[in-house]
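Only one chain is included here, represented as structure tokens and corresponding to the form predicted alone.
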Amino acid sequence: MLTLALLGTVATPLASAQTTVEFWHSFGDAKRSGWIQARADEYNKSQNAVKVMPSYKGSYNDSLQATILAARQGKAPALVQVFEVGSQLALDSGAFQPVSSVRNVDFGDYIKPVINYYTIGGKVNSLPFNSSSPVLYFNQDLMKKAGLNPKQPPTTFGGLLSACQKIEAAKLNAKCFGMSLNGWFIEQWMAQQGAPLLNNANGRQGRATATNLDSRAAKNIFTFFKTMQDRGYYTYTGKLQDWDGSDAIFTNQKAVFHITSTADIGNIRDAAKKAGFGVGVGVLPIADGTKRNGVVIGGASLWISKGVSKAQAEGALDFALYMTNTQNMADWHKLTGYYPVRQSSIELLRKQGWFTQTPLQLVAFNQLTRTVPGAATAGGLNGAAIQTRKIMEEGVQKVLAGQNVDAALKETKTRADAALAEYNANFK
């Protein structure tokens, strides 16, 4: 883990008339990185004062760590894509400045669940960019073969278990359910039950010092995994955070149900069409006996480095606002499945008849817009989030291997709380 330090070095302004803005992002695939490059090319051609230079810098974690190190050396990029759970670490690093310190920005057009996540201490520090949440994907053809109605996908853990019983009886040569083993889903299921993952209102009323993994909500989640595994209904690749591998299980028709991000709607839809089966999308199933509370935003936002010239900071913000304007966010959504983050973009998509043409997207939007604002759905702020997510994943993995739920939760909480304490020791 990086040793955090406040960074305040200001780079020397560029001598040339044109200001160069480096933009580091974490999209290595041709589709998304190509879209970003195209927007940069458009922006660069529209004016002569600023030249934006996007570049792929590895995973979210790799890119954030590289940015903090570059900032220490006085070589920070002006604009950086930072994943949502990296927000506290980005804030604590001192490497970034709030976008509102560059110039006033009107945040009124942003979808509330999105802007709520990135509002920390009453201040919006970054511009929302790629935002997502988890949904249930299902193979309509296999559901029909098992005597299930694709128009009524399961919405609860119990409903999913009942569907799995029918799928098992139908002998489809496919598992009932698969998903990537990722801590993000645990955070989502805590929020759906109205339970903050962390104390101090999910780290938003004070630095988080402990997890709530000893709660009934956490036990419901771990018990769900154990039940699915014990009955032979669950499948995954055996690796942690294997998004692509888990998607492949579903698109290869080795699982009837699959939970993953809304950002994968486009890719999964295309893969299902190629494989010759109909795919449906439903809301994220939740624990029985709980009221649906809503989802936490995933994805990333755009941060502006502190250690750059005023011209670079202003250029970075100007490009970020261009890239995330109404039209561009609508196009981004169509290409990727990420939420378009702006209310005006949703209205534009509705006028274009997009949701009539692509009903899969409507389920995701309704799930997001019906989210109840609060500490649980605002998402947890935790500078050790990279570690605590992995610790939670390892805890579930132990349950899948046969460990008792209570024992696994106790061990997981102890380890996660220790990671929080170690991180927080930097700020005493």
Given for the second form:
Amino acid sequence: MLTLALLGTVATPLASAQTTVEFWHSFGDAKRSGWIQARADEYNKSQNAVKVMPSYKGSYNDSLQATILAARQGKAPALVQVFEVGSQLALDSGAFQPVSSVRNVDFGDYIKPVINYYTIGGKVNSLPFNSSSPVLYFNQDLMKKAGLNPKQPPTTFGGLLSACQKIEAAKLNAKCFGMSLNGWFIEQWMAQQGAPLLNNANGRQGRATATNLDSRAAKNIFTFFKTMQDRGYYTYTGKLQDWDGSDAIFTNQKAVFHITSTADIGNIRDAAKKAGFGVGVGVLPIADGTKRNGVVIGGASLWISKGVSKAQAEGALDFALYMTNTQNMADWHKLTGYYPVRQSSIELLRKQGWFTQTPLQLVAFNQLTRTVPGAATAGGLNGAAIQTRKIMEEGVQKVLAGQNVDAALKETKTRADAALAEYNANFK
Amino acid sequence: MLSPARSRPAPDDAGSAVFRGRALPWAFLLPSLLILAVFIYLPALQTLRLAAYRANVILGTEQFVGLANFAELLSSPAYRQVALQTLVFTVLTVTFGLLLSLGLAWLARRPVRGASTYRLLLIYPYALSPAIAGTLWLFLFNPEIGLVNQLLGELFGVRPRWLDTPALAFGLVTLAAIWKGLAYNIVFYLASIQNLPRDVMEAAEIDGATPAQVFWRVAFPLLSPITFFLVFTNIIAALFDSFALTDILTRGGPYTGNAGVTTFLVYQLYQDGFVNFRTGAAAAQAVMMLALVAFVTWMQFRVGERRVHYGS
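Can you swap the form predicted alone for the form predicted in complex with the partner chain?
What follows is the whole complex; the chain from before opens it.
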């Protein structure tokens, strides 16, 4: 009995000396989850105070839900990867604390549009991690066949349409344009036109209560789809948010132009090489006659739970900062195509000659770093964002099926606003 | 499956098979009851309670709204469209699924060369998970690069848009569900057909019945117990197992009228409960589906008593 008690007293200080930090993420693939595990191993070896244990917890949706349920039982993981569209929901859940309140951190090195997205109410709420934005991909070989110059890809809707005319005339046995139908792009095109998607400064000055889908900017976007469809230039698999399906159409050379996330640059480049065509990357084409305001960041960020000890919260932040340091973010970018979220990482990559080796990436960077800061490009915050995103996709789908733009926009706005109202009713 | 339990030799001491007292049987039942209570009864009661609230599982908010969730569902054009779609889908998959599998099982019963290979090929889709089946179909029916449209394009110069033409998408999901359920039904039909009483069949043939008459007048009625069993398992499968297939193949789309044309009750419930986190609304839908299943079960017993012949 006595020995047991003695053992206990000896063992306890040892065990409590090390703080464990659970890190739940949503990367199921070996490439990315392996990278995270490797960073955790390095970090754990570098010191003895904190032990980080990363684990894959399913999709962003599943992992958010699992975190909340764990938090209710007082077993929250200290560090969680939350997708950008779930930001308001995660904030409202009350299960997390702003990273800037854990410890003073200098966020000056983070790329502006990235840190702006995750700054809510003046506080940096979560630490940027995997970040991306949409760009135009084009098949250089098919463009040449149609008499187009791959050095000058279209940068506006009008430019894309006239390129499509040439492609149609060239009878290439390929459609002109083949992006997947995803509300994310609609959000991006609103930001590009400097138009907030939601009222109350994109839901950043107060809870968003209405969408801005009756605006000129929204009409430009829906009309673009209508024109593309009416002229037979556009194709997609028919399923909403079918990223893979549209990538496959592009890499099988059945579409000359494609729009998708910068995170796919690596995969598409490899697939194009295999299929034997040259791929180019250009800025996201925007509505004619509008100023280019830039893009909203997509992807996910790292959140720190509220219900954990101070040591755990600090350990979580410390690891998160290590994982997203200059060198690691440059590595992460090379591996995945996600933006490195720090200016210093971009500098490092430039010094290493990365942009001359892979000029495709440069366009994506410039598009992001030249983004004009403001409410529109900070991105919309709304707790029903998963739902409103799908509602916008369904609105476009109706336009593609022949409904007129005004009627489709009206219906979409009514449905999206109802979703906002229903979400907001949770707080009455 | 539905054959009566094998008769056992009578126990030596009839008294030993009966528990003495009341406590002992309950004690033996207790472990099962506990597990059922934790995993089935309590969650079911929770769902019933949540259906009366506006709730969001992420926010942890709950506001009592009484029957408002149900009123909203019943008056919502979207939910009514989803319910109607589910009905049509269920009727189509059950009817055609059973007719087709009965026909195939009838053919596969014959002692032709390579019969076991045919049977194996008929049964293998059952081993595919719905997720893999859905992905296969998605590849096949990609409008630009799918095998089906490549063939149709070469042969007839048409390339239908399978996944966003409402009628085609609905037909495709129905067809995929029928195909996916075929194997399960064939296994049961094959087993039953092979167990049909030979003397009755032979008697019919000797009396000069045509093959069609043998099938419809003799075999079909004799198969009614298994058909009856399959009708109800297929209804339940159409209501619940359609989920993975629609999620992967169409994501419930394309959006037509007030809802996605391949959004069925269970998919709507999933969307509201686990994607949009409208927990109260999803609980109300779960209660409605529970009522539906209760009704189907009640029908099963009612019809079963009247129409099905289990033999002597």
